[in-house]
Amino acid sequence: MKIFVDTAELDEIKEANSWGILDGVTTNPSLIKKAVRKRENIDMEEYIKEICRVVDGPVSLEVIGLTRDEMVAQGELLYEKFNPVNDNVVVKIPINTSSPKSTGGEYEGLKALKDLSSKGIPTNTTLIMKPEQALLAAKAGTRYVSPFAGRIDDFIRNNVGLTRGEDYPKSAYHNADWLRHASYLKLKPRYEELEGNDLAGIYFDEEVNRVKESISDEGIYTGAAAVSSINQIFSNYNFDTEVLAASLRNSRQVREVAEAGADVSTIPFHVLKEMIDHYKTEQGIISFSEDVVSEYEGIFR
């Protein structure tokens, strides 16, 4: 699995390049704002151009625009004036760009994949939430599909009544156990009061089909199941685009997307950090270093 950071702060790209395992970046306009706030009279074009040379791997830059006309020409002006510094630049496109801000219609993102993937210009498909949203972007031709596992997540984590925030902390992860877990807790009494009556019952009952469907999202239990629905997808037809998992949380996420067959993930720089971190390594390093006897601490004199 290609691993990608998911960030605009040149010093933490800087530093997971010198780690030896990027292979990429990804950004989106959030992540240059937060990235830019810190800085003064920022040139921004220099910015970005700096990003391009630190890796030698794809670095995805986001269009702003809402409709078709306007994603063509900012995602051809982000490659004529970026992607000639280290012919590494791809462009994000929302799958559907529907909302009150926008002039067009669910479509536009589609239809300027199709324009710019027939110029020849990469694209990264942003915002996945569902399997056949990646099903039409790879039919017209993008690159990466990038299914957002922890925004997944939180979709579903909402359904069955908790709140980010208040109930469980931005970095937390409930998989499909646990929420199957919870919702046979939530069931318990129902299927007591309707214990006797045939299956049938049970089957058509609405509070207990209320509780099932709220702990998926059309059957996608987690985003990590997300990823692997799609990589599924993918490899029935033998498409040529990347499944690139997005939005996650911690580093078990990371594990799970791996597990189901992601070609890439994004990862920001605090999970990566956290994916190598294990309390019993470190405890290994103490004990051996405490163990280093002189004789063999004199062979690297």
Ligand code: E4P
Given for the second form:
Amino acid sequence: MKIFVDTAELDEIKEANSWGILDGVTTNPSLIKKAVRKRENIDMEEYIKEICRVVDGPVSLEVIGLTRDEMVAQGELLYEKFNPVNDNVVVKIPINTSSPKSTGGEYEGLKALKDLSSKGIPTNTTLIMKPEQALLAAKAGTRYVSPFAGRIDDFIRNNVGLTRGEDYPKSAYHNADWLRHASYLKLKPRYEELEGNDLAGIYFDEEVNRVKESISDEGIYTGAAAVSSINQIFSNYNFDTEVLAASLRNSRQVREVAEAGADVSTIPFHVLKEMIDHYKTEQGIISFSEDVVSEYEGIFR
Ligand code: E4P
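Show the form predicted in complex with this ligand, please, the one above being the form predicted alone.
Time for the whole complex; same chain goes first.
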């Protein structure tokens, strides 16, 4: 699995690169906003060029337009401006820019993807929330699809009445088995009312189906499961498009998307550090250091 760092923070990119494990970078307007807020009078073009220079691997830069024409023009501009620096620019296009607030056309993301792919400009399709979107993006010729695992998990937790920031922190691990068990416990009295052996009654019972539906997002129980489904679909039809697991919030989620066969994970810098840290490793290094005897130390002199 390739590892990208999900940040626009140059110091983090440089540090991750120095570890020798970095294959690329993903940015988005929110990550750029964070980097800009930390600096005064940033030279944005020079800053982005420096990111491209530092990393020998794809750097995703996102468009900000909402119509096909805007996105294609911006994608071309990003590619012309920054690709010459290190030949590594990938243009990030939202799968869909239609929303209750949008103007200027529907389903523009998919059209822009097709146009840019036909021009030979590599794209990373962002804001993928379900496998069907990934399938369409792959058909439009995108190089990467970015399923937002963490946001999918948030949506499911929200469905069951949990609010991020109030009930759980952004970094919390989402455990689908726990949710299934909780839904079983919640429904136990109803199952008993319906009598355990009346399977047809349980099958059609509205309350049972409402609770069961609420613990998934259209049959997807975790962000990692969405990654697994997309991976399966792509391998069924031999798509070249790579599955780039995004919106990763903790190291266990990285483990799960790696198990699911993600081609790439884009990982926030603090999660990369979390992947390395373990208290037993810390204890181990302390005791190894304490056990060094002078006879052994001598061979290093
Ligand atoms: C990556 O390409 C995405 O922009 C990013 O992973 C989103 O992560 P978030 O859901 O934590 O904002």
